[in-house]
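There is one chain below, alone, in structure tokens, taken in the form predicted alone.
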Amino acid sequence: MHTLPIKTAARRQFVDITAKVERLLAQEDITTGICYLFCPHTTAAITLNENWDPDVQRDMSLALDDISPQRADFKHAEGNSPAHVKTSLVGSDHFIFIKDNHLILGRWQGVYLAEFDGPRTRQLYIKFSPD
């Protein structure tokens, strides 16, 4: 298992980690298998989405803000309840198939850490399992 630290620079940010995950995979001797990704944070998530047009991440952030805006009646003392809701909606884990020692992703897909309460240093856990 690998631990990947990721530093975020903004309160809400989508960090493309595709190349970092691929570099870790290149160290493995796996022709086919599965890549498991897990984010052990309650205010950050993992998602797969378009990595060609950065406006997609901006639009996703705006849409998630519409779904879970800051509200005066939230009671959580830290004031980051919207981040917790967004993390639950987006999810804390993913798996991606591996073929020929590469992640199987769609033409425009990338792997993202979704930061909802930054800036922070996050840890992502990655496990590669051969068939």
Given for the second form:
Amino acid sequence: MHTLPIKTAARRQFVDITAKVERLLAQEDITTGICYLFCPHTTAAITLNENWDPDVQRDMSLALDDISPQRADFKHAEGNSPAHVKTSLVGSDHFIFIKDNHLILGRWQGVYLAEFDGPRTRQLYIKFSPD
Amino acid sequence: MHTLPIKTAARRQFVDITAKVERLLAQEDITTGICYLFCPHTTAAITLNENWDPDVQRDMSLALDDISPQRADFKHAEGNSPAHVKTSLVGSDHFIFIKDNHLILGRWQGVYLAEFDGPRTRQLYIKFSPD
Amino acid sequence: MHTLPIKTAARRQFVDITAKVERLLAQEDITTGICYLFCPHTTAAITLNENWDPDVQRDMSLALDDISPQRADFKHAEGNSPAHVKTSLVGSDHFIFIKDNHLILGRWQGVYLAEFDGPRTRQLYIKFSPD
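Switching from the form predicted alone: structure of the form predicted together with another copy of the chain?
Following is the full complex, with the preceding chain placed first.
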């Protein structure tokens, strides 16, 4: 299992980690298999989405703020309940197929760490399993 | 890895693909294992939900439009940011257990391609792994 | 494959199942591997989130009610469309890495059955795969 540290720079941020995951994968020798990604945090998640136009991540961040806003009646003392909700919606665990030692992503697909309560240094757990 | 083409017929649509996945699985010989489903698109996703009453899909589509509406301040030029948001919420990657060469789904569970920006021809990637 | 019955006690409830999954895992002998969790229901899901402050689950439940409210124009006769929507948002299938026969969770992470239409007895399907 690999541990990939990711430094986030803002309260909310989508960090494209595709190249970093590919760099880890390059150390292996996997013809076909599966890449498993796991985020061990409760206010950050992992998602696959468009990597061409950065406005997609910007719009997604605005949308998630609307979907999971702060509420006066939230009780969690740390005040970051919206970040916890976003984490459960977006998901902590995702997988991608591997072929010829590369991730098989769609033409517009990238892998993102979704920071919802930064800036922080996050750790991702990554496992590559040959078929 | 199998590639399953799915033609969608509307802007937003839930297409029940359970029988198609089962047909691909029937070509294999897996006593127990896991079926991995991956959607390589950024405005379509995969989900498991009720396959008995089609009103569930209709209601779900209405609900998702409310959850991720169009906004005047979205910047993504293609105008389909709501579809990108829905994709990250519903998820591109899902798995189902296999027993006796069949998917082990709950009594009311079906597998759906969730189209958020159709109509288009979508491709799903599917892998069956024996235990 | 293991089947884990979980009795829920309320209409909406997050049940911490981490210890129960660990107890099943203790019967195995896995140095490194993956734990796969699957919920075969369409009005309950599985999620990973904070297990320290129970207010996080309370706040998350409130937030999900806002995200997926009842609507007058929903047609599904059972009246539980909001629970179906929540299920697709939170997800039926999740995985966690295993090391030294234990789940590798983050410091604040627990595994939850998310009940959206209880109280009921739910069944979870669980598989442990060595690497």
